[in-house]
Amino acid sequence: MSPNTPDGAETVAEVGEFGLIDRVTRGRPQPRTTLVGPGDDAAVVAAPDGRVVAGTDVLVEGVHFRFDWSSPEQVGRKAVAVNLADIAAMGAVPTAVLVGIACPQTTPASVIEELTAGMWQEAARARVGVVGGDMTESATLVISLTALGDLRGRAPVTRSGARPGDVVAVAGKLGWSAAGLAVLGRGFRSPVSVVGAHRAPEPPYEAGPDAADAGATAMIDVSDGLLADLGHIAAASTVAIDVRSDLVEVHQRLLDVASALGGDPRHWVLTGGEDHALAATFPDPHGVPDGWRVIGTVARGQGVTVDGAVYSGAAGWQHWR
């Protein structure tokens, strides 16, 4: 449920569509790749490579975020992060974000201003611009983002290139968002580092292009859980993937949270979604770039196993289940 309108606070209906757009875009800097930004019928973004990597994500209040758990600014940061992680997973450098926001007319204008401030903050972390978008009315707050990226001469790294003999590696945090969700679900708000990882993940954007430069054969954004997303690579590449549990890092902070809540930290790491780490396969274990950790191997066959056995329990998040 959207935050209630404080007494005397302006709503989006009172400010109006164009007034609100002006508030959330005026004075915001743009990178050099933005040739025409907000204010025209469409944006113009430089594409020196001649190819544009594009991805879209939709976040719905009550499904992907809750304002009693996250501030509007944190939701805005997360909305941009989950989209740009997909661009990095293709081996591309993010260049721009387009934003669509639909919300009830009673939504406080300040909520949208804070939401978009978080978007600008995360866009700046990734060195991209928020170049345009749209706003409209709906019964529920919905955020739709389209992200663009530049391959800079690289071949795109898809899910279908893994080969027997490759190693599997990851970059970024695993299990932290799931641990944060468990903490919030129990009514707690700390430890801040764990809860913050769920509220506003920080994907390793630069690790994607680094992996492409190092010869990664397949790559994916870990959004639904490590095992589930490695399953997408295994299926697309028609190979088998085995994860070595002794190589998968379980941070001490996750161990502490699991001890306090009675959770399973290894389950969080293997199946927890929304960390937006990157997972990739490489032909040479000695060629894995800095910031990546080898956690498994690729072989002939199909499916994903952990220490040679099928993992018991759900491998990750699925919609409509």
Second form
Protein chains: 2
Amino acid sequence: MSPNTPDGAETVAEVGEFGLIDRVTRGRPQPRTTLVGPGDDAAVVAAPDGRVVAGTDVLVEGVHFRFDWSSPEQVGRKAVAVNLADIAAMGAVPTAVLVGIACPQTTPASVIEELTAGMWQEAARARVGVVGGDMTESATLVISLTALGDLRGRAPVTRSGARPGDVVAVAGKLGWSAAGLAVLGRGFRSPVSVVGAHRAPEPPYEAGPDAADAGATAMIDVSDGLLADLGHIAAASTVAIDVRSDLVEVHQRLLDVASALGGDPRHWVLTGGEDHALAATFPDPHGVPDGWRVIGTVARGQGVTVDGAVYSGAAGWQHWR
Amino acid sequence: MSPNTPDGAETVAEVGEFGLIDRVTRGRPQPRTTLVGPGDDAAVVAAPDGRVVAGTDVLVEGVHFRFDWSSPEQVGRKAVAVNLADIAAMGAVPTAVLVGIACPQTTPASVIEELTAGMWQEAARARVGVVGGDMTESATLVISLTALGDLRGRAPVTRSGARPGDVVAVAGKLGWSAAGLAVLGRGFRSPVSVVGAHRAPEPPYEAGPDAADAGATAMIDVSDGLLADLGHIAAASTVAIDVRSDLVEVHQRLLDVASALGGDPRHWVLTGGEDHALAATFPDPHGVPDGWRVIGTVARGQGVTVDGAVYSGAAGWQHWR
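After the form predicted alone, can we look at the form predicted in complex with another copy of the chain?
After this comes the whole thing, all chains and molecules, with the earlier chain placed first.
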């Protein structure tokens, strides 16, 4: 593994588990919701709502990220972003993240320090604490994250509440990460806008609670690709979803990249994962909150269509397939 | 990897991520505290206290467990037990666990089904739900767990509250897992009592909240070894801890194993990790609750001694050392 490792760089084995935990936690500020932070058997986090939202993600080097394409800091930012987006997709406000890191003994300590610095950075952007974690040895670098969130009195927005007559809307970028991946796959490093979106997406966390407040009937984090994730809503809600391609914005930057590389920008938007946009259904097209864009409709039936027809490209991503 | 893989066994790649998640979650009961269970972006768990206790652990094949020594089911039980013990060590009652599994594409699906069956089994023993998770691909089998717990109005018991004059007490088995590891290391499979304690420890979850109710001033889960973990309390509390060897019970079974293998049973008790007993300090020796055994005292100073002297064996376990 690992980027630009100078010979003789201090390894995690040399620093030791406890030394490394100290380095990556010492002096880091915690929000008021962190009642007991890192360094004890477990953390204690405020859950004023009386319920806690919790989701976990596992990211693996070579599967979810590559250090020749992303810096450790970018990987850390992305790992936290991916995880917090799941909390937002329930309509909750993220409150905390816990981090597990398993890595080879030979990993430079600086890589773990930069990785966790990226995690702290994204956690700060979302105003949450990194409240606990675990570090251990593994032949493969594996990062596990668990995010917690507070519903602030809202009903959680699941995948199963979409109803015929609802409209479908999205918040956040779509297709940018896929475009960035296409650029990196060709050996380029720019345009920075799309490459950056792949390396460290910035999910619209506030859009989740906003959607819940506006009466969203179902919501999901777009991690597998828009059509695949709308398929999860359609299946869980036992409805059909149709996306209108003329409503799906394809940003000029994506058109530029596609024309340079020869890709299909609309395919990136419809099937690219990892942007961690949010998709939701709303009963009233006029009640869709700021930051959300209507892209389709919900009807009786099943499955997802684009302009009334089954989309012919691959629909999305799942592991071991 | 992997135990007794018949040629042609169905792999996780053949079943697919979503198929496997369905297999390991379908029909599993959830306690009433699970408000939204597996299958959505995140789970929702009751946190009636208004605070949530959360801890995370990462277990790696070949580092924390070996499938030639433990069955997948035993590994699953242990993974959950290890994680829930951290919640108990804060004085909280466990409420939920989230599971991340990263494994090679060639892993037999049956291994993951048995592993998760063991997780459900230990979760049921502790009356908690397996409320969510993530499954993905990795060259190394890595299990990450996050447990949640509820304090039921108690103050959390951290590592930093021990005071001179307190007594030190323990609840649960000590040395049994180390004895089991010694047995397995010599190629034996019995006595089952100690081997079983290594394969799937049964932490005394109730002893944690009991200690909190009895006014415990500090508490820790014994995962690195008794002396090492008391060292964490001593350091966090800025006190000295002395263990009296005549008060430390060495069970007859450990004496039997030691006499057969030639090991030092007291060394297993003082330094063996992985039993996930609890150690705590109490202001009043007469106020130590049932199930707890006094083994030492807290004084001004620093560090941990046995009968007033520094213990000469290795003190415990940390990773990459």
